[in-house]
Structures are given as C-alpha cells and as structure tokens.
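Take a look at this single chain, the form predicted alone, given in structure tokens.
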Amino acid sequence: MNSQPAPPRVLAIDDEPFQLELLARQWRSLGVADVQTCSKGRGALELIGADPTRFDLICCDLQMPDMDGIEFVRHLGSSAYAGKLVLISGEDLRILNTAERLAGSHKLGVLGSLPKPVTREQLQAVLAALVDALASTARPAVKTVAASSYGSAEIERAIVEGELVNFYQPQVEFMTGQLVGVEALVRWQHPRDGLVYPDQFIGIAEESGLMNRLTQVVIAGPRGALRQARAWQDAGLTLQMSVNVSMETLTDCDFPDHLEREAAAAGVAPSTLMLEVTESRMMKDSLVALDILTRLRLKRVGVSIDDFGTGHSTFTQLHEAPFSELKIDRSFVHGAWRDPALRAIVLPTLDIARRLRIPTVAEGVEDADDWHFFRLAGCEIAQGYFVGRPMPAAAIGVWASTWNERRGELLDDCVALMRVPQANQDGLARVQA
C-alpha cells in the first residue's frame, strides 16, 4: 500500500503586505494549512538555512527591495533547499520566463512562474503539480551542496564492473498517443552512493577520453539499448531506440561499421536505432562528423539533431547534415503555449521541418497545455514528464497500462483547442496550412 504524502508546506515571499496576505489566504482556501509568509528575501534565506527541509514549496516575488527575486534564487541555488519553487511577478512575461530558466540552471525544482495578479485557479494547478511530486517521491532530502566528485579511475571501474544501467523515457505520437519509441538515458548504480545521474559523471568521462567506451556500454553492453530493443521485439513491442552519442564517437571512422555489426549480433535492424547528436558537438570537427553521420544514414541508422535551437549554427547543420529527426530543445517547449517569444521560434521551426520532411520531437512536454499546443501545431512525437519519466526497462509495461488510460482522455478532449489562447490559433493555422 502506498503511503499518502504529508500535507504540503509553503513559504510565500513578497514585500507587499496586501499581496502577501492575499497569497497566504488563497493557499489556505485550497486546503494548505501550513503557510508561512516572509516580506524579505534575506529573512526567507535565514529560515531555509535553519532548516532546509522545512518547506516543500517556495513562492517568491521577483520585484523586491533589498534583495530581488533573482538574487534570492542565486542564494537559494547554493543552499541545501531541495523543495520546489514558483516565481511570481508583475513584470514582462519574458523577464518572468528568463527568471524561471535561471532558477532551473541553479538546479532548483521549478514548478513554474505566475504573472500577477495570481488567481486561485493558477495556484490550484501548482498545488496539483506539487502533490504529484510529493506522491512520486519521499519528502525531499537535503540537497548535496557540493556534488560528489568522481575520478576517471572510478568511472572506468564502473564501466568494467557493469555498474552503468539504462533508464528509458517513453516517446509517443501526438496524434494517436501510441508508444513509438524510448530514449536510453544512462545512470550509474554506484555501490556506495546509489543511483547517480549523468550530470555527475558524463563531464569527467568526456575529459578522460572514456566516452567511447561508455557509449559502447549504453548501446551494445550486456544490458544495453540494442539487447533491450531485442527483448521488447521478442515480446511483440517494436520501438525506436534513441541514444545520445558523444563527439568522441563522431570522430571514430570505424563507428558505423562497428554499430552495424553490434545490431546484427543483437538481432535488431539498424533502423531501430536513432542516434541523437547535439549540434554544438558537430562544430568541433564537422567534416569527420558529416562523414560518419552520412555513412550511418546509408546503413539505415536514424540520426536526430538534438537540443535543436540551442547552438550557433542550427540552420547550417540542418541544411548540411543528413538528419532524419529534429528534436526541439526543452527550453523552447515547456510554456510555449503562453509565451509569444517561444511561439515565434517554435512555429516556424515546425514549419521548416515539415517542408524538409523531417519528423519532429518535442522534448520537455511537462503538462497538458504543452501537449495540446504541440499536438495542434503539428509536432509528431512527444517526450517529457507529462508522458512519462525515465524508468527502468521493467517498468515500461506498468507505465504503458496507465498511459493507455490517460491517452484516451487526451485524444477525446473536444475542448483541446480552447486550451490554447485565441491569439495563438492564427499562428497554428498558418503552420498547419
């Protein structure tokens, strides 16, 4: 039996007494009894410093004297706070969105940003997301301020000892909701520290020249992506298997032939694989990378341009390289339905991909609004927490049962268009034309 999460605890920060009291009353009207208020950022940091686990959610105004919200976020990011954060402001929406991205860069759990005046309905949506987060995990533990530092020798040992494991994040079709693929995401099952996420060891592996071996384990190891693809295939489930490849791999001219042999040994077609390449990596040695990518495509291996929109030569790469998929970076996906600047980037991108006959993936679909917007905009594939989190291969079956119940409601939602602001619909119509 699953235990119920403890009632959420909220800290509200705003220098305007009326706004602060109104915010507290709104939270309490939603059933959140434990609401503490603070009129200054410094005072809030003192509370958090005394007990980093005291609050599950912090609601912070951006425009405050003495210490503004951006400075508060910077200090909060270096603290041991591990709960969630919501930013509130009456400033321009682009400022609010930039502040949200800054908070995310500080590794804070940002649930979103809200324009003033905040409505009860907006807080209700935040509360639902918070309750869901608390239900899926235990009470947040204290965040480690300085992440564990792993040496190259320890990472090499992990490769040899088979401690690297793949988690898989589902990818589904927007139009049908059908599961069509997964992205393999490596984790380190550390004998001492438990499950270690890639941001704590991938950089060291790259600096140490270990990425080729690590990639080999992820793709073709005993518990790698190819063998898992074959296991699903034997069970009657044929899925596209997306895997990130490093720049080190893209300078190995033997890689296409090696990959072809590994796919044959695993008993899966090369077309099962979709290799994700971050555009910025190609710039280091673009000629060799183009050679390798083209040979991969000749062998029917898919190649996806990952994090599209974050590099300095996006359209040059799209023109020159034989990409078979375009993956829109999460920074352009979440919240595009309400952000005119993001829509101005996303909609033409989808239009270009459609004209080039390149399928698109929206990475970072975090809520129903993201889903409906990109579905209406004509994007083909959805990936993100709204669909499913990265999970062990054995959990995909349970996830699929739950998703099949949800997707029927999403596809039958006759008011989907109403979820997209009217001002956006003209833009959507132009893209779909």
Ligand code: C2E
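Each form is matched to the other, and the largest set of C-alpha atoms that superpose within 1.5 Å is called the rigid core. This is a predicted model, so every value here is computed, not measured. Residue numbers count along the first chain shown, from 1. What changes on going to the form predicted in complex with the ligand:
- With the core superposed, Arg192 shows a C-alpha displacement of at least 2 Å between these two forms.
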The other form holds:
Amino acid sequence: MNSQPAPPRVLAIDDEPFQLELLARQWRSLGVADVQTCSKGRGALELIGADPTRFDLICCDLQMPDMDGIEFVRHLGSSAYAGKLVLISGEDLRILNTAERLAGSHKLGVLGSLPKPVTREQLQAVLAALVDALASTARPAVKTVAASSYGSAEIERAIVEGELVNFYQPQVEFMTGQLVGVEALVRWQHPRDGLVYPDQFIGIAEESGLMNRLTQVVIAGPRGALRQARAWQDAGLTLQMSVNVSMETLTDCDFPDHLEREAAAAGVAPSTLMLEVTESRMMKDSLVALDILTRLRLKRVGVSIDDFGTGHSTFTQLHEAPFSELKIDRSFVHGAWRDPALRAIVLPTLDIARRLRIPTVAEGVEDADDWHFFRLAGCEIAQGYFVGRPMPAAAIGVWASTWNERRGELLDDCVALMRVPQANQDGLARVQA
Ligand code: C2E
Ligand code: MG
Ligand code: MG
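Next up, the form predicted in complex with the ligand. The previous block was the form predicted alone.
Now the complete complex, all chains and molecules, led by this one.
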C-alpha cells in the first residue's frame, strides 16, 4: 500500500462550456493541478481508450446531447478504466441516484453523485474520498481480468493451495462507537493478478459447486475466521464474527453439526458467530434452508439477513426464518439522509426490525452524514468505509487506535462513551501492542 499516493488526476466532462470551466477551476482551487476537460462523452472515451490509467477520477454530467451520461457510463463500464467516477446533474435526485446505482452495477467505482450547482464543500468531500481510495486501494490501476475469465479449475486450485485470505471489516455500535464485530470477506491472493475481489470468483464458484469447500476454508481453514476469532479472543477481544454463506451451504443438512464441531475445536463459542445469508433461491429451497437456519439458531449461532431490501432478501423471509440480525443493503444506506425515497424505505425497515427485536446493521456507511442519520434513526451497528474498509486481520489494531481517536467527536452523547466495557478496551490495547 502506498503511504504517499501520487496527486489525483481528474477528467471533467460537460457539454456546457461555462459549467465545465467552472468545475475545472473548482478542482484546481482545491489543489488538483492535473484537470483535463472534455465537452463530449465520445471524446472522453477516446482519451480513456488510449490510456485507461490516465485518470483517477472522472466527473461526468448526465445531460449531454451527443452521448448522455448513462450511455457514457455503460461504455466506460466495458472499458479497462478502473478509476473512480462522480456523476453530476441538475435533474431530480432520484434520477441521479438511479444513475449512480447503474454505474455501480457496471462495476465502476462510484464516489458519489452531485446535484448542480456543485459546491466547493462537495468537491472537497469527493477529493477526500478519492485520496483515501488512492491511498488504501490495493486494486490494480487497470481492470486486468474480466469477471468471467477465471475458470472453476483455477478457483479450485486457489482453494486447495491456500490462496484465499480473509479480510475483516469492522462493525461498531452506533451508540458508543465500540468495536463489536467484524465481517469476514474473502479475497484471492492471486499469484499473477494480485488481490482479486469476490465479485470476480464467487459467482463461478457457486456455478461450479465449489462453495461448500470455499466456505469451509473461509470459516475453518488454517487462516480462517474461527482461528482468527480465537486469536482475538486470546488477546482479550471478543468480537462477533460474521461470515457469508451461500445457498449451497444451506442445503447441506450436516452443516449445523459440522459448524458446531469446528467452533468447539477452535475454542470459539457458537454465539459469537453470525452467518450472513442472501439468496433469492432461499424461497425455492425454503424448507431445507429453514430447517438448517433453525438448527443453527438452536445451537446459538446467529443468522443475519444480508443485503436487506434488494429483492433477494424480503419481508417474507424476515417473517418466515429465525433471523437474529438484519443488514440493510448499502444501496439504501449511503445518502439516505438526503434522499426522501431511500428514507421512505429505510425508516419503516428499522421500525419493523425494532418491533421484531432484531438488531440492525447499516452496511455502506460512507460518510459522517450517513453515520449521523442512521445513528439518530436508531440503527444499532455501523459497517462501511467511513468506519473502516475491509483489511487484513493484522491491520485491525492500527485501525482501532485511529478509530478511537475519531470516534469521540462522532458521539454527541458523551455519557455513552463511559459505558464501553473495559474488557474489550483492554483487549484492543493488547492487539495493538
Ligand atoms: P456483502 O456480504 O454484502 O459484503 C459487503 C460488501 O460491501 C463488501 O464487498 C464490502 O467491502 C463492501 N462495503 C463495505 N462497506 C462499504 C461502503 O461503505 N461502501 C461501499 N461501496 N462498499 C462497502 P466485497 O468484500 O467485495 O464482497 C462482496 C460480496 O461478496 C459480499 O457482499 C458477499 O456477498 C460476497 N462474499 C464475500 N466473501 C464471501 C464469502 O466468504 N462467502 C460467500 N458466500 N460470499 C462472500
Ligand atoms: Mg455480508
Ligand atoms: Mg451486504
């Protein structure tokens, strides 16, 4: 990881010469010297085609007569560009948000969408996020491998050769800011391509029937979640360990007993485990899945409904299955404070979860506005880049000291801080040492 990233390079696209010039000036006034402007989407695509690594950020207007922003985003998504994107528009916020989501589904790194007129403060926030992304990203500067180019044999080899590693993303309590858990997120340390993200191999692993073996490595492998949980526990830090499981695992009736044995062997209480489930297929195979989920709950393993609100995870499932946690999908979290449509979905969801006494996690808390909104709305746990990115286990200690410095100012309720149990504070101190 770079400690001193190179200065960001920005490409601004807008058909309106005045707006374009204004935007370029705003960037320069924030100290971004390398700003290139382009009045047409097509021209911008040519520049990117010639050198996909030329820019770190593209700021694109949505309304352009030649090629509109949506079309531009579609082409950009199929190019080798791996930098970030910000969409700008004078349109209704919902159009802007939908455009942002479309860009996200084209696997573009969207830093946000901005209503016109763009303010200096908004650009400052984008710049901070960009600098942060450039400093912490381990992704290659070019999309080297298309999502479908890993074969099942290669993934199987990765499982066998121990090339899969878990990263851990912190989960903190909104009320106190205390670290209460982590989500294990698998990465592939590819010998040629570097760090490969799950969206590039989980789908193929699922299609090839490899998910049970992959899950086994993630949970109980030599560098798996259980051993890590035990190591933290030995250091005095008891954290909830969340792990994603796919449907294939929830059709394996031996899984609950198997997991119980693995947890016992590792010396980890089943109650500290949380299995995250997302699947539309859960409805289809619901009887077997329900059987397994219920037995897991009887063994005190937590079960979380992941990506809630996306259509895969619905109210019906919430009613039918014994979930002990609800994770609001990040597409409903970031920016909900300024988006009435998102709020109309999120607030009743929080209310229902409260009535069902199911704790909620807001996933995708990306900035202080998201933090304050969900904290005030009564959501229990925060997970997102604002708190911390997924990181190797060894980095949690350093993250925790930075977080401890930051969290004080995020809690208006000072008394809450005093309620933080001393045990975990001591544990953290030992992990950091
Ligand atoms: P998920 O379980 O919903 O995990 C959360 C994803 O959101 C992670 O992506 C995480 O890096 C990302 N994320 C967290 N905070 C933020 C934020 O503030 N902003 C944004 N834009 N993103 C944020 P990741 O690690 O790429 O994982 C993607 C998906 O891959 C996971 O979604 C999960 O469905 C799947 N996955 C990851 N590891 C495993 C695994 O071990 N087993 C299975 N079955 N699936 C896995
Ligand atoms: Mg998850
Ligand atoms: Mg999720």
